[in-house]
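First comes one chain, alone, set out as structure tokens in the form predicted alone.
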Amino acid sequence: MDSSTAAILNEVFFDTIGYWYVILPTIFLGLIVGGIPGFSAANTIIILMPLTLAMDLQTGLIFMISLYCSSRMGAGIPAILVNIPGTAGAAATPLDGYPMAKQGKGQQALAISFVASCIGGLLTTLIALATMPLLARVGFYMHSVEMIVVMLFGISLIASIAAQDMVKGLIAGFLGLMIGSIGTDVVYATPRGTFGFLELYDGVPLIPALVGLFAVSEALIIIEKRIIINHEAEIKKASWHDTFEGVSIALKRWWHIMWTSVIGLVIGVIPGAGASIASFVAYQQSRSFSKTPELYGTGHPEGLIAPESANNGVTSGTLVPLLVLGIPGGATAAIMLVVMQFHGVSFGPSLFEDQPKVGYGMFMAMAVCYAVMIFTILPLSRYMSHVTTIPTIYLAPMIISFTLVGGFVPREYMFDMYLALGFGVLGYIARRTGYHVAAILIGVILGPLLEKYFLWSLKKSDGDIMVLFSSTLGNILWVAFAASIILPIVFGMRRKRKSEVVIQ
């Protein structure tokens, strides 16, 4: 980095700090938005679009980025406390976050989540800033063949979830894949499984499926209990000790935060990939290479760190194709594109030469936002964790009310509210009979994407299945995928042999 760039970054940093009066309130707004299932930064920015356009460019960008980062973190709060992911990006968070809350460790779980999110987001922002030209090329090399392997990384998590009961886990996963195939097919646009409902022609909407499978079904489950915390778990008074304990647990696993957040960064650079894919892939990789994979799903800190650091790593990744190529990496980035075009910003590598305060300023705003959040949000974990002690007679109706509204917001169809209730009943039956709703959701999210990229590949190769192995990068990813499946099995066998030798 030359001296002129360093001087620009220094100037941009102090300029950004001067907008603290925008950053602080927006962080708390983002927490609220992220915590309501179905709402997101994109929804809120669209609603506030007139206000954003009325601001000057720098203020508007800082506002949008602060809202984007904080809402991503906020989505993990209900996922941990009441098993309700605020967005699809937090869908893997409840797998270990909620068991911790049920054990009376909600405060530690929130602290772990906040630290992993802030460090992961801050680290990947700095990496993106330093390696932007290199990262920008990722989007050029990730075509349909490569994306198929990325999807398989996430879908293989179904097998990990199914480890405890393989038959039920695979049935749940295949059910999710079948539900995900509803809608018009990619090639001929022929309706399938829509039962004549026009609202399903675009496929099963993700938010109603998410809030139904997790939120409504969880509300029906907790009605049967007095409070969320298990009866054997001790209800403790809020104390700073638990918060610091959570911080300590997260910091001891700093390397885990680093490499899972980098997974989020790389996937975030790929336009259209998104936080849901990043969180599932990071969780799958974390579990596959863990020395204690059997602890995942029971309240294991690393199972909470992986998705939270990855989905916050995505935030900086989405800015790279936006600024360097003019291609938005996600819905929020697309809205930023509109605002920047309104103010006459030209995209491309020249942006960092012609308007360096805009190009570098967006990454600096993100870095400052994550740094501020660690000090403003962490103390709140002491009070947020007491949601788990609210009697379910009050909590369950609130959950169902908020989630049904969240299911309605994205498309504004009454049909989506009924669909959320239908998925809620399906999720309730699945939970009561021992099927994992996360496996169903993985199929619903990743199934249609896998089909789309697979058919695109076949179409370009005139039906030649060997096209899946025609790319150098794709073959590297295939090897990595095979290694992620085989190596954990080999390591597990070695650990088993060692334990048998010790016992003897």
The other form holds:
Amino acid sequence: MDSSTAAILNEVFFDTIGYWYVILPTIFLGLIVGGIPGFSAANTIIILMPLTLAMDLQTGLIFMISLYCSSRMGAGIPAILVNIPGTAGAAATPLDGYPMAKQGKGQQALAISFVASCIGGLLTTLIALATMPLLARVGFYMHSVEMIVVMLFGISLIASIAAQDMVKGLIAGFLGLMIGSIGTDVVYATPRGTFGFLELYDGVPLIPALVGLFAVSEALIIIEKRIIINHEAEIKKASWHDTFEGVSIALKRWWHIMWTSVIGLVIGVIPGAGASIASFVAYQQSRSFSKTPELYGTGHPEGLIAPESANNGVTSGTLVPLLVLGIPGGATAAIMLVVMQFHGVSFGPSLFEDQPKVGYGMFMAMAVCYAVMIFTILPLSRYMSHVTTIPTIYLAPMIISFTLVGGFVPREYMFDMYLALGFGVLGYIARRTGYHVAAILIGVILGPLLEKYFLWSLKKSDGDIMVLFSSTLGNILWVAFAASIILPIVFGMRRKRKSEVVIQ
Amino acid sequence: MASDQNNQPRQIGGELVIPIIAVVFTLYFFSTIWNSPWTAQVSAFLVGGVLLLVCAIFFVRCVMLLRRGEGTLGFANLVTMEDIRTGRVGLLFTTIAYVVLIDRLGFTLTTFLFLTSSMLILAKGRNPAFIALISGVMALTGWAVFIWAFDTRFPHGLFETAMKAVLTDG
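Given the form predicted alone, state the structure of the form predicted in complex with its partner chain.
Everything in the complex follows now, all chains and molecules, and the chain you saw is the first one.
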């Protein structure tokens, strides 16, 4: 980094700090909209587009970026406290976050999530800033073949979830993949499995599926108990000690935060890939290489850190192709592109030469936002965790009403509310009979993407299946994928052998 | 409940619901792509084929459990009298009514009615005044945030129309 770049970074840092009056309220707005399924950062920016366009460029960008980062973090809060991910990007968060909340460790879980999110987001922002030209090329190298392997990394989580009962886990996962196939095929637009509903031609919308499988089914389940936390867990008076303990747990696993957030960054750079893929892949990799994989799913801090740091790593990743290539890496980045074009900003490598303050300013806004968030949000974990002590007779109907209408928001079809209700009943049956709803959701989210890339590959190769092994990077990823499946089994067997030796 | 279930034979009837849904849906899906181009078929046949295979394995496993007397075709893990006692059935019906009525009555009024009725069912009729109060506050907060402030196109009804007239015409 030359001295002029350092001087620009220094200048935009102090400039951004000067916009604290925009950052602070936006963080709270982002936490709210991120926590309600259907109200993502993208939707909110669209709704507030007239306001954003009326602002000057720098204020508008800081507003959008603060909203983007905080909504990403906000999505994890209901995922931890009431098992309802605010967005698909937080769908892996409840796997270990919610069991912690049920054990009466909601405050700790929130603190872990906030620290992992902020450090993950901050770190990946700095890495993105330093390695932008290199990262921008990742998008060029990741074609449909390579993306198939990335999807398989995420989908292999189904097998891990299925570990307790492999057959039932696979039924749930493949049912999800089958549901994810509903809609028209990507090549000839042939409608499939739509039951004649035009609303399903674009495929199964994610938010109604998320709302139904997690929120509605959870609301129908939790009424068995007076409050969310288990009766065995002692209801303690909230104290700062739990927050500090959560911070300490997260900081002790700093290396875990680092490498899982880098997974998020790399996946975020790939246009079209998103936080949901990143969080599933990070969770699966975290579990695969953990010394205690058997603890995952029971309220293990590492199982919470991985998806949270990864989905916040995605935020900075999506900015790289946007700024360097003019290709948005996700829906929110696409809206940012519209706003920036409205203000006459041109994209591509020239951006950092013609308007360096805008280019570097966006990353700096992200870094400042994450730094501010850790100090503003962390103290709130003490109060937020009270949600788990609200009587379920009040909580369950509120969850149902506000998440069902959240299912309506993205497309504004009444059909989506019926769909969410249908998924709710499916999720309820699945939970009561021992099928994992997360396995179904992974299939619904990643299934259509896998199919899309698979068909593109086959189309390009005239149906030759060997195209899957035709690229160097793809083959490296295949080897890494095979290693991520085989090595944990080998490590597990070695651990088992060692423990047997100790017992003898 | 968990300990009760441990003492009872495994309730396979309930466990069979998801695989049966999966098989029926997969066969329906296959019927919609039978005469389609290969691009529409390849992935679905691959995934659906595996799903049918896994379901077949599960059905065989269930038959073996039934033969050994370790399971019954009961549905006790899915439907019990507890569902009526806890108000779950009532909550499910109010939820269905909410989705059906929201398009006709609008977001605010339907949300208020849904929250009040379902909370009263779950609370077995206790604290009606408190329930009506928090239902009203939640419904009005929802209206203020989503419809008034964010201007989302939530279903409009009598209340929304009246409030729009009041706010527009003063």
